[in-house]
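Taking the form predicted alone, here's one chain by itself in structure tokens.
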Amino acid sequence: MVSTITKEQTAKEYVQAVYDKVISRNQGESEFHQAVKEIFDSLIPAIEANPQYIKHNILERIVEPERVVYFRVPWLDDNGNVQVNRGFRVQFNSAIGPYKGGLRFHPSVNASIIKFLGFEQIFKNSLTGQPIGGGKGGSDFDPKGKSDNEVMRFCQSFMTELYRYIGPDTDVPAGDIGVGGREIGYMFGQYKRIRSGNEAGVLTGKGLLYGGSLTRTEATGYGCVYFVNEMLESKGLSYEGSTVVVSGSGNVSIYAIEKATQLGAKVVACSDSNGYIYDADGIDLALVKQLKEVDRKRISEYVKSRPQATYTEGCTGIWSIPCDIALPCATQNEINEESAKVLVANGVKAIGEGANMPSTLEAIEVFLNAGVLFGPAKAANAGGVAVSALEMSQNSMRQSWTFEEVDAKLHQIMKNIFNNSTAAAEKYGHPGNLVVGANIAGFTKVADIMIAHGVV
């Protein structure tokens, strides 16, 4: 039974009622309901506060993309046998600018991850202060294992079908999980040959030899860093001296424990999807390097030449290793509520979600009953997103800043973020809670946008 909308309605039962008429409509899609229950649970207040908001049903409109694209991807692979994949792209809301938001391929891809993901980007890409709105993509196609002739070969007949809804100025993929500058490139390449043009800001991410940005590939990482940074120092607490675990091992994972490990922590352990590894005396970035972005290699490599390391299979036990900061990188609901127990229990001071939603909502409630710093994703990792909007105006300016002047303006970008958040939390009642800070500070912008554009 699909629930009835009113003006009448309080804002709490509003709220409810567009959650109960998600669920109806998007039946089995439990990754997209979860995203709309954490965010539509922190804006009561804003609601409260809005009464507009109800007049113009924002959120039954803002949960509904503009536009989903679903395709065949079919290829070749290395043996002559013909493969086939699918492929997403969600065009969740353009309020604020074009579409903005990664390219996913890995085997989980489905259509409720798409729009978890592309749902979350909006409010996110609104937090960073740039012109763009919220999207997202991939492929159920997976890189590991694949030649560079089988990705290329996938890349291309991906490209083929999603180069009629993209562009400069409407929507404008990046990188996620399984997509790097090799994809990229790949899909830059097939973009180039279809549309016989030279539109560099049609892709982000891209090699710094056709138009990428120096900082791109540290953004998310460093960002993240930068952000729970401001948490710390807010409570006059630094990384100096700290003890940091770090999920993933992958571009975002790898940059967060740089910058971490340059403002003065101890990175004692990373992971990938099969174990984790944990280093006493502090992670090898050098080796982890070496093997994730040269060798492409397991993270269990590493105690081969770090024999002092310890590696055990299965991810979710690294969250059992005593820190003062956890920054979970990997991937979403990683740290579930017996996790986020255990990480209290071991006197964690911080959280930094680098990772799109790798919090449960049960171990996000245990966090911050107990008190400990949390910088919720769309906040926290909002540097990769960030960065490539940078790239765009590079791009549109025909430009190139240097690192330090991307670095300087990711990190104001970060600290914006921190303070719009901490206002947003103290404003509408809940001081402290970056959780509904982040979530009310990217909403509203959105909403107010929407209202001015009239009913489209």
Second form
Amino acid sequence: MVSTITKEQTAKEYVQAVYDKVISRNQGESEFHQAVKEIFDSLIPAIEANPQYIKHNILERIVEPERVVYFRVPWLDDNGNVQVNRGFRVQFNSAIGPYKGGLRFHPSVNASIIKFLGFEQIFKNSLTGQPIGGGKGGSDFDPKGKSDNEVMRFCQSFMTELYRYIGPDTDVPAGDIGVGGREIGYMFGQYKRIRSGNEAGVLTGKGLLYGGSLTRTEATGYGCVYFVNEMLESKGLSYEGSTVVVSGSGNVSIYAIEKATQLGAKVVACSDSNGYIYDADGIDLALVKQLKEVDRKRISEYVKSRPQATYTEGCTGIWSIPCDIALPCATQNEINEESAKVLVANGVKAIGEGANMPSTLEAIEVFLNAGVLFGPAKAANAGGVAVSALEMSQNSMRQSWTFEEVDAKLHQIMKNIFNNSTAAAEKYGHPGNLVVGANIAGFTKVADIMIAHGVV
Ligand code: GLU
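Having seen the form predicted alone, could you give me the form predicted together with glutamic acid (GLU)?
Then the entire complex follows, led off by the chain already shown.
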């Protein structure tokens, strides 16, 4: 039985009633439910202090995407067979600015995954302080093992439908898992062809030769490390001499490894969806870059060139490697309660979520109860989309800033996110809890703008 929603409810009753509705309206979408629960549980103090959010029924409005499109993506493989995938774009919230968020190409993609990502994106984008709303999209297409030509044909077919819904001032997609510079290039080429014009700002994460921003490739990983640095410094700690474990070996992981190493850490492990490598001497990043960025090989190949390192099949074991700092940069729900307990038992001091929703709700609970510094994804991985917004600014101005300029802006944005989240946590009675702080800081800005815009 779904509870009714009224202006007279207490904050707790209201949150529960809307959450019940989310479950019944979005059946089977477990990742979306999880993302909503994580945010809603944090918002109770903010809703208690701001009864206008109940009066304007902000929660029920915010969990309903403004628009969802899903579409057929037919393409021809190299053998001439017709393949069909499903494409998605969720335009979740445009209170702050054009919908903004990546495209994920991965076989696990479905409505639940895209909606959880799109929902989180609203609050993450709000936290960046940049004028961007929240959206997300993607497909269940798997680029792994496909030829370049197959990836190109798929991207062209995908954009032949997606172009109707996007534009530099309406919705600006970018990359996510399975979508990097190559895919953005093919999609941009097709968009430009269909629109017969060069609207550079329609996608971000573009190549540097055609409107991309310096530092965008590095931004999510660097930003995550900068954010964790703020958490460490607030407790008189630093990366210097620390041992770090980073999961994944995509764009986020590679540049998290690079920045953590530059700041004096030793990164001893990373992974892909098949397994993980452990290199006690510290990861050879040039080798990882060669394998993943150039050769598109599996991480297991690493040990062929570095025989002192070990490769283990399966992913969860990476969290049993003792470390001071853990940066989950692979995918959702990669740290469960059990892995969190192992990390805590091994003395972990800080977690920085580079991926989207990498810790389960139970794992977050374990970290917070143990007093581990915990940088939630919406805050810690916001650097990528923040630099995407800087790419949009440069495209609008027809200028390009230097690496140092963009990196300095990124660094400042990550500091601001840390300070604003810390202040919100304090103000609403949960000092030090950055889950509560980031969620409330991200939410209140969107909610206040929604009220200003009226019932739309
Ligand atoms: N996919 C990234 C994210 O999760 C980046 C999105 C963007 O740059 O628009 O935030």
